[in-house]
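Have a look below at one chain only, the form predicted on its own, in structure tokens format.
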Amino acid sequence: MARSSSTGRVVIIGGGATSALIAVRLAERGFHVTVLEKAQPGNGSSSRSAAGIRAQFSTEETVVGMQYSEWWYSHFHDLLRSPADVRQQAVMRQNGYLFLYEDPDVIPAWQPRRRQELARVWQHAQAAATMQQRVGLPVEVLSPQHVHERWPHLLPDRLTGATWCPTDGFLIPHMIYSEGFRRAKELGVEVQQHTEVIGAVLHADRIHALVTNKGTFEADWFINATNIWAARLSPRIGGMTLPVSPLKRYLYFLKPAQPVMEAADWQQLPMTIYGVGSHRGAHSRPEQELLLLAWAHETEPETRFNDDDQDRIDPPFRHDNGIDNYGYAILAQVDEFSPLLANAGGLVATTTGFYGATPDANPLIGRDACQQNLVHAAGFSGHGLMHAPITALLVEAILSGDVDSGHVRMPAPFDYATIDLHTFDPGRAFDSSSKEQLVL
């Protein structure tokens, strides 16, 4: 991909990881960059996520970009030119993700549609990474026993199989924020911060100016990546409705009693899903000598929600409100699959945020279908602090015009693929777009 110079003048609304690495990349190409937060870094979902990054997903655009994702993240304080006592903590813990999937057989034979979910569900997944495989990504596929001699706290028991990828793993969120607004600094990118934007001066199918309780800024080009507020943005600055929903999620975190294993072997433990499907998708990482559990509970959306919704803990969701609590049930899960991990300890805390959900679950990655000028990169369903530097990339190619028949090439050593932005459209047709199967 050609890398040629500009000199537009670019404003980017929110101050999340996404917004910072768009912002290194913009000034490293020579526009010039203002981010405007309307609190300060980290306000939002980046600093409350549960920090994976996988490339074992079901569409492929978004398999090939998360590749491209892992390998800037291993190359991350070189690209972001990270000061010395900086380096000494790499950002990303390559600890693999290993996928569970449930034998059919398990379930009673009067609960039909059960079983004919989960060898449906075990399909799909072979299907997916037979398809990741075909595009680079190291994936297995492990029987039941396998999974077992790798990690003998799962029982193979109630498994028909596993897919681990050991390229996964999770990142640590402030880190990436924080460094890249350091760099972005340095390249000249002002950071405005508790600057919010209360609307827009329009002219024609452009935006020429955000409104803002500090002023007015103009540019050539608009950057909406905020993420779970962007539905409630986008209308404000005269752009498309978003179907952006924010979801509440919750992470809990249980401290063993004494150790279950070797401390090597504990911090080594990949992000584990605990069977996937309905009433499924619980899931466990390490988080230093506490695990992390979460799962994707149905949930309304909050289009109403405020800042200090963010870390809101309904009652019947915090870890020391019983043991019906949502946590316990998370626990529930875990238990068929390793009782042992399941009954190791107890709940310690409870921390929440929301996802920016979109219909398909996939991103909103684009131009607005109003404003010329307007770039969405919102709407990551839980998965923005990984999609972070395709999303970067993706945006760069979009202003500087490297976008061919709706096509992006990808950088070195990814220069044999393209990723297709019809995919990520924040205007396309969710009742026919291709949903990701493999959601958390």
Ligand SMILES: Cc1cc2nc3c(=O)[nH]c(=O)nc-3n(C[C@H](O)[C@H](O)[C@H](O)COP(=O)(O)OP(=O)(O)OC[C@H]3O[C@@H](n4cnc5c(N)ncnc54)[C@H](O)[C@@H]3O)c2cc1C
Given for the second form:
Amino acid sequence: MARSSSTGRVVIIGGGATSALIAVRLAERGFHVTVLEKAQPGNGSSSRSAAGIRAQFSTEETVVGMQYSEWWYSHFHDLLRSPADVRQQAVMRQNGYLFLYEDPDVIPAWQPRRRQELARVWQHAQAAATMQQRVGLPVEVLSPQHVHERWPHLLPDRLTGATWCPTDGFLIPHMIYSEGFRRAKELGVEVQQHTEVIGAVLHADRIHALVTNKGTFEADWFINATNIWAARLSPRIGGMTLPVSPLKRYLYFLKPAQPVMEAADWQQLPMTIYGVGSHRGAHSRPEQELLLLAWAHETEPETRFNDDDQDRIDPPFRHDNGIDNYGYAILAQVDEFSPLLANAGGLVATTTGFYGATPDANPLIGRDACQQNLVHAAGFSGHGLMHAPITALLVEAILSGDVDSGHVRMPAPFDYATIDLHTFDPGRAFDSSSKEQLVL
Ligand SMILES: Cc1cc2nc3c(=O)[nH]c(=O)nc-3n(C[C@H](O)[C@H](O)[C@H](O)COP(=O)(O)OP(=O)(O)OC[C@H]3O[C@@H](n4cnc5c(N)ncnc54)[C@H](O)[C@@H]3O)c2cc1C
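Alongside the form predicted on its own that was just displayed, please also present the structure of the form predicted in complex with this ligand.
Below is the entire complex, every chain and molecule, led by the chain shown above.
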């Protein structure tokens, strides 16, 4: 369906992947767009990401949205009209996501709660797979033997089953925002670096202009795309309180001492999640010749973080802090499912950044409750890169009025589906029943 032209001036605050793809979409639609970034593009989580993309979620809106995102990233270079040299490399590798689930019977009888939890998460996983298949995702439920036959380095012993989606994979983060902003500028978008939003001029439930260190910027619409800074920024510009918690997250890199499988098999390894539930959730994927490892550990929000804290690695989390470090805790989880991978070599690097987490692990995409012309696109937890294409589509729909009773009709080839914007409404009630179950 052709998108009718809109007019109006939009200022997007933030220079990450979310902002880049929103800028392109709005400029294509006819809006006059300015991006304000306090440092330079990629200053936030977009350059510190594990960059996975999956449609295996338990929230139906997200499953639909991520199918769109995977489709969008598979057409990335055509949609952004990338130059020939950039087209040599695809932005996405669809190696698939493999969630492994443990058999409750491997847990000793004296841990009845743990056994019950494992039975429950496997039941949820199968129900989620049924829902995902219903909305068109090619997800499969695999037996332990099937997993072992397909990926011999994974032992079947602890498993009760797995879910596998071959269209999931991982992205090249810097390509998303560098190509996004390149195309945005080609479409007339102004990207102002080193321009920090510090306040706003308000008038009758609306933002009239943003105040920055480089002067004021008037517009008809304002988009808060600052993710981990979103909760700090919103009240400064007259907006609502946002429940976005900056949570520290770490990535580790393992270098095999010698090859543990054929190079082609290594490059095809899926993002593998080694068990779901408490004290589980370690995951890995190939990063060229290295293995990238991660896990979302329990931690307190760091609401007073500064930019440098994004790269701060506390001693217990350093890969070179002896064996008493968090990277080895991740390897210990992997070892229970794949001793071959866990013992393939040593950890050679640690990187870090913040998730912008919300109470139900779903993002905040929608209008502000106080300022009528302020839209938030933030709180993406560990999913902002994969969300960026669908976030851009939803923001465009909100600004253009393409919303019918709170629903946005998806474009072809997904035009059989709609997305209920209430799921992502920044002012929604965060009850536990609507919490995303598959959080990493
Ligand atoms: C370790 C780790 C692993 C992750 N793994 C994944 C994954 O596997 N898959 C996935 O999809 N996502 C993952 N994420 C999350 C993902 O990286 C983020 O959700 C995403 O990058 C958010 O992009 P963004 O553009 O919304 O925000 P950001 O990239 O954080 O950009 C926000 C920008 O706003 C700017 N800004 C802030 N305040 C102001 C202001 N007042 N004025 C002007 N500019 C301002 C900042 O400088 C920053 O550049 C991971 C994140 C981390 C840290």
